[in-house]
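We begin with a single chain expressed as structure tokens, specifically the form predicted on its own.
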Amino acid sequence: MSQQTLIIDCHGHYTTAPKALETWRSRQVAALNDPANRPRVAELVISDDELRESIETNQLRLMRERGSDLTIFSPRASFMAHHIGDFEVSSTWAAICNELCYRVSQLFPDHFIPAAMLPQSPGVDPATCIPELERCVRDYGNVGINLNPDPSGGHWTSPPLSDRAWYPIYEKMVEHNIPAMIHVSTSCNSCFHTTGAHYLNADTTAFMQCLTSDLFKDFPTLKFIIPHGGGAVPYHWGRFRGLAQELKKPLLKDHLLNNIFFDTCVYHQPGIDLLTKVIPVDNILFASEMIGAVRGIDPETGHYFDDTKRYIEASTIVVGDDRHKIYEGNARRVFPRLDAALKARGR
């Protein structure tokens, strides 16, 4: 591996987000029913130093304890709870924390390039969401998407993701050359805890409605990250191919693996040696997730959980160049306006 990579962290949220943000929220939230006193946005009021101080006592901090350089940033994904509501306030919220990310990533542009999350709603067209799309893609040089399957927040009343409905957002995609990492919200469903549960279903079902469908003979460039090291698919790779087989569909390295992709936010040795053991190298990007669900120390081995990195670096089956692809390669490769933003600063 070149000493020149850059590590790229393709999956990272802003989970440090200063205070105000949260009540900000909780008063929008309790005024769902009185429209006329939900909060103004410009009642959040956040400076700049209060952003500098949320990030490099936390996100940049690690990063740089770790050995990481650049991350693709997003708004917490547990807070985008797009089931909360209607669509009216998930688009201000998504706008609201749209722009943190974005600028986070001016304060601090050689570590923090922005992904948007989408102002979507229960019930409602996911073509609404294309505005905020094209403004975070032309305004705030967003490099990729959050694409939530489930708005309901664990009741999953929306259509697959091959159903035409989502097509729209497809197309924008497809159009601005931007990729989505389908990533749920909480859980408001008591049978499925948010991070333990719902997050790794809604992985494994965002693949299985893709491996059911045709979609990327409609959307051939089309590309998914599915985070959290996919869910149960690579641990269950045999009974997918063989699903695959039944319902007589092309292999899976022709039929899904020129277009979704899976992150390393898997919290030991074991479940990433399985993972790059299974998956192809190419269609493996790395990612942490940090400062996220699982922040705690693992006690057989002293390290953090969620600090990735140490996996790849000792892992017996990612070696050589396949580290460059996993750190830096693929990410560029799955994010092109991350690759021309990085080629325009020399990098």
Given for the second form:
There are 2 protein chains.
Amino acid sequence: MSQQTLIIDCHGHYTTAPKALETWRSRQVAALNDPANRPRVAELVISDDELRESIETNQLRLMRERGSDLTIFSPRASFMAHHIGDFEVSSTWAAICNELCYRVSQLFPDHFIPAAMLPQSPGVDPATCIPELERCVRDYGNVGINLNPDPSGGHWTSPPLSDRAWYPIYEKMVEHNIPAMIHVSTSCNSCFHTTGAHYLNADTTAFMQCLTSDLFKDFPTLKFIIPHGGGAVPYHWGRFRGLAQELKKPLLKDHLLNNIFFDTCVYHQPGIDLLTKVIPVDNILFASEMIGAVRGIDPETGHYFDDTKRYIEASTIVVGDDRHKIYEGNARRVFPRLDAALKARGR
Amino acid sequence: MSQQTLIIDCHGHYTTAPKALETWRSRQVAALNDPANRPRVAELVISDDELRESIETNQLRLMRERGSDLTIFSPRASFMAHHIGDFEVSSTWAAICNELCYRVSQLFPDHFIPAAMLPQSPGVDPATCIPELERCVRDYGNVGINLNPDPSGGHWTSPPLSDRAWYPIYEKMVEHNIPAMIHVSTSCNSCFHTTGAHYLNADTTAFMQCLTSDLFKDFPTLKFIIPHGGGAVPYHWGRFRGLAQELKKPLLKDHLLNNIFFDTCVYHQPGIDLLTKVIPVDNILFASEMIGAVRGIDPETGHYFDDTKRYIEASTIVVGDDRHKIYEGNARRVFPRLDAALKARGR
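Now that we've seen the form predicted on its own, could you pull up the form predicted in complex with a further copy of the same chain?
Next comes the full complex, this chain leading.
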């Protein structure tokens, strides 16, 4: 591995935002049926010092301890909660959250680059998200988006990702050369624990929606990152290869792997080993999703569960140039605007 | 491994039933809103010869080719379709399907032993399933049941498995000493492909429902088999260990592994290797779910994807007495009525 390899974490959320953000959101939610009493955006005041502290004592501290350089940073996934309120509520909330991630990226330009949440709302045309998407790319330098395949929060009332209803988003993604991480938010269905079931189910579901469709024939350059190591997909890679064959689809490498990528948010060594053994190295992007769902120390190793760099470093499967691809090369390829931003800074 | 090891496949469905069964069901479904025109049960006539042929040319042929001895045999999972019609529709259908599996077990007593589907119906009290459950145990010698955590077929409108609504079923399971395989049926939600997303999601979901609850404190001897290798669970075992820790639950081995077992329906070698590396051998039961979702030949190996015995045989992780446990010992322990039935036949 080159000495110069940048360690790029493609999956970080602003889970440690100052308390004022949550307080504002609580007021917004409390006034859902009482628009006149909704808090104004201007009532949320968070200083640069507060932002700095929330990052320096949390994400940046851990990035330094663990040795990662740059995080693609988006609003807290579980707080997107697209199921709450209507489009206007989601729109205001998305704008606030995206601005905060942008400000973090301006305060720490060497360490954070933003990805946007969208103002999705159940039953609302995804095309309504385009103004916020374009604002984030144009004004904030966002290099990707998070796309929620289930804005209902666990009721799965939207059409599959292969449906033409989503195409306006994909057209803009292709136009602006940005990928989407397919990432749900909080489950409001009591069957699904948010981070233990809903997230992983959504990953598997999204992959299968792509597998059964010809989406990437319509959008040959569209790129999706499926987080959390791809849900159940790599573990059941034989099943998915077999299902594709039953459905008379091409081999998965031709059918999906020019467009779908998996992150390394798998919190134990055997899982990372399976992922890296089964999925081609060109389709794996380093990520930790820290500080996220699993914040504790693994009593079996003495290290943080979500310190995924340790698993890559300990891997006997990912060696040499393959590490460079997972840490940096693939991220530059999948996020071309990230690559351009880095090059503009001489990196 | 002892020469005498029985190879017990704990997960087989009657996917090859004579066409007359599907025809009858189609008539039942067509007359959902016209009860007077529903077909009578007596109109379904399938001879023993037809049953024999459907088994001998399919499951039994493959069992002989692959070298498995005995299959725990239940009605076709995707055909349970509990979301169709009301309780009476489900009840009639379950009775028919369970009787066919019983007849197969009588025709091939050395090779098949039945497990029951239940006449679940969305929004209907699970306790209504008890008469069919008891009939199958008492009259048909069933050794287990399949319990559908989502009778709505992908809308997830039932409470989690930890909810007291399910307790009447659990009380009967404990009383009769039978385990449940947690197995959904067809998805009627266009987001979820049945065998590529809904099945795996349900496995993960069920595990997490147990993890977040104290169900097994109330039922210390209750036993669940989570099929399809546990969905996403073993691949994300670190995540689940970490989530249990965040939730102040005991270690998973103490919290869940006296009660939860995984089958080996994982259709490639790296997946089986991950499963057997991560999950204690006492919690793994051999299974193939053939002839099921993935019926083709893996071009990478030249063998059937669902010939899971090959992966166990090729394993360098599962050796010696551990193979005996996975093939036979664990199944006898988890299905005590199977063990008793085998012993009664001198096996």
